[in-house]
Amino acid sequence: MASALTRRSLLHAGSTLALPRALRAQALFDVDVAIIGAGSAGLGAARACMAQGKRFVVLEARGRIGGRVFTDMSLGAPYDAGAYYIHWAERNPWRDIAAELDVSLRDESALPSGEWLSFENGARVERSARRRQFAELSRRFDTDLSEVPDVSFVERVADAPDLLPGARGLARMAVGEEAERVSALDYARLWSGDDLIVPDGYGALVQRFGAQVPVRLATPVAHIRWDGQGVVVESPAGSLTARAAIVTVPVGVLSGGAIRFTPELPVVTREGLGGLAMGALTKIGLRFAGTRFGLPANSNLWDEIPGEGGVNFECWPFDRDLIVAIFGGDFARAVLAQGERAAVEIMLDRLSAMLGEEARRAFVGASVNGWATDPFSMGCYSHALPGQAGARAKLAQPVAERIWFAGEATAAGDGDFGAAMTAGGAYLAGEAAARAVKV
């Protein structure tokens, strides 16, 4: 019996040595790659994958693929309730995607501009003050990277107390988070152009270009074993072995704990989670019947409550019978946490103060995407703390060159990371390293 073993044993390392190099590493794993999420890096991994000839897998926790890139439909109009810009559209791969999809883009400067107006506590205010902060913000932010030092917002206004108000303002709705938590730095690295936008959505976009990857829905990874050749990746579904695995989950789910790592990760790329943090940016859809409150399309409302945050709302998008609601910070996680009923309650009483009490009569329903309680996000996008400008490059850095976390808050361009915090830059990410996986 031993010695039938043994010649079996044999015979099957002989025919497995008998193969050429590149079958014979295809043995040892299922797949080459791995890809954790199916978002916009995850999407941009695959397909790179595809177009080299890597056999892969994706991965999602989620039960549709996009992510935090996500058209909501759910009131009977489209309104994108995560990204909504294709920025620096110059060079923004969902560009020239949508150009092979045939999907319509408009620039945002085009559009038909509505009314701008500005509350406090529910009463109008001018808006004169805060176009003025703005401005200067925008001297100390876009500038010359050697001037802007790696402090907060609040540091780098710090000489001038009447623009913290704005630094505050910009922290929360362009961030998602306060603004003592953001390096200004980190912020002013990010590339500025063009910005385009999908009329029938962003995410729908995604959704269309996504269909031609094959993703496993509903499949949340677990845990991911790096302590023999390549990489084990645990999941509801069973284990899979591949050569390296792309781990595009966002960086508020990773801190988080969600997926454990055998070993350990690296203390560099420990540093870089812990340098970066996920802001509260949140969108609540509300839709309304009957009447338009004497607005015309594409208007903005502005309510600001001092000490706690603003609200912008944007009225009457590409004309369709919507407000969607948006603000960040701790006024955005404070609100979430009273639940969805409470949250739109509380959209409507600053609509009310506004608009008077048609707007309670006029609303039909409404839907809450509060990123930073879905448990597939734990928050809108990454920002660097202050101090800690370094750590998106330290999380880049691959693992063993078997992980690579690729996504918005790893999204290098020319070294500077500019492409952070975008669905672009997302996309970007996992291309790079699909590319830098061998085989």
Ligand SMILES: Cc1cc2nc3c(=O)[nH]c(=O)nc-3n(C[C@H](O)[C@H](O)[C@H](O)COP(=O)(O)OP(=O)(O)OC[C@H]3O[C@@H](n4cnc5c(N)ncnc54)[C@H](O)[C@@H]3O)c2cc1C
The other form holds:
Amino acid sequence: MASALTRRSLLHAGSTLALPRALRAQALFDVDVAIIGAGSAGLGAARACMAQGKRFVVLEARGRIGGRVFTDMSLGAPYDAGAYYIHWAERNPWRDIAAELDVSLRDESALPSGEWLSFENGARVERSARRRQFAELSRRFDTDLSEVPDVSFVERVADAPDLLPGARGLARMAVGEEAERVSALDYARLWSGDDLIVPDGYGALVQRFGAQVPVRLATPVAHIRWDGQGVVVESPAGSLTARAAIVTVPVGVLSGGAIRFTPELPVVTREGLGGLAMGALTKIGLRFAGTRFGLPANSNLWDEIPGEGGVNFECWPFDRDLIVAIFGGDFARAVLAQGERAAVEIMLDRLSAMLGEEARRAFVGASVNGWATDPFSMGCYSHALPGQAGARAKLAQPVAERIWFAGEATAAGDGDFGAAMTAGGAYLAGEAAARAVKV
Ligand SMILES: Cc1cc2nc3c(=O)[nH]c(=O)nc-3n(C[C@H](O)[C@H](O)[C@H](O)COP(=O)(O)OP(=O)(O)OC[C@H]3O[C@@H](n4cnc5c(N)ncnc54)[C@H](O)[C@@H]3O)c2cc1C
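Following the display of the form predicted alone, present the structure of the form predicted together with the ligand.
The next block holds the full complex; its first chain is the one shown before.
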């Protein structure tokens, strides 16, 4: 027969169309919503689907949930290898979730503060000049949006060269990236407020919350088709159909092409992705035994090697026998490129230069969390490139009312939405996408 569309089949189609909407979706698709990724955004989307009675599935590439919110337990004491602060806690959904789950939170400023010491090439230096510049840096990077142009951090301080080292440090430690590649306007849009911490681990909180959500682990999505009705989502576990997909994988993963789209994504989405990039903030946990080098809990050692890069060593957080090395930008990429063993050696060399050879003798073990080399994150979090502050809003535009990109990368826009780069923002973006899907 030339056409399958006989009067009978039309009648049949008509009877399907007469079904209630929920049943119709059931008849056409395996689920209403396929959520790709079980980080903060994916879990936020799942929770909203649950609340609205939408049928959903969550497909996660890793063998665990939480994504870039991860409490590393491998050293025998917990530390947050990814997100640590519940930023702008007043409006952060993770604060309320912690309260629901009876997970205690602390205000970092209320913790006993240790020492803050600065070093250059391992030798003690005074950094009072840099501290004095913070107020001016803060004015240029955090204030009234109407005054902040969409230029790089470097251009933002072009008229005040003495601020350049501070701007470089801010870009590397707050964004994980080099100052030339970060939009000052995108950064200025970020909300501020109270920062809370989770003593038992932000990642542990997300794990507890996510235990209520059914997730298919170890299921990396490789292909999303949207050339027919709804979407077809393909992974090594097979394919499934959904009315819509909420794609929460990091922009580094998307830009790397790990998920193929058929047909190609629209221009506006590709422009959005092209305007965003991922920083390389890295954490290495180091465990020590037998000595604390005379440093009280919650001390910080800032070590700068000019021409290489700075590392902040957080010593004995929550009185635990750990030092967490935090560093970003091209220096982090260069360190990670040498492999994990070499990365640990570099950190031990720096600690030995500051604290003496005892640092090596007391060293017990380390764990490297190189988010920039992790195939499921490909960076720490997103930033807009200079001149591309509109990129997040472009990426957030739904594709044919069928594919929503949601995550920290879409958690800010041209209006008052300034939650990008954060776990709280990712949750809000995932939740909003799930609500927007019509079934
Ligand atoms: C070192 C570091 C420090 C940070 N500090 C803070 C902080 O103090 N406070 C804060 O709020 N935020 C912080 N962040 C940022 C925060 O962790 C992220 O913004 C947030 O967790 C992003 O959530 P998401 O759901 O958008 O993405 P993710 O958490 O990355 O979730 C995406 C999920 O998709 C999965 N995935 C990837 N590819 C595929 C695929 N092909 N198929 C299926 N699944 C896939 C990933 O495994 C992941 O689980 C930090 C991040 C880092 C790395």
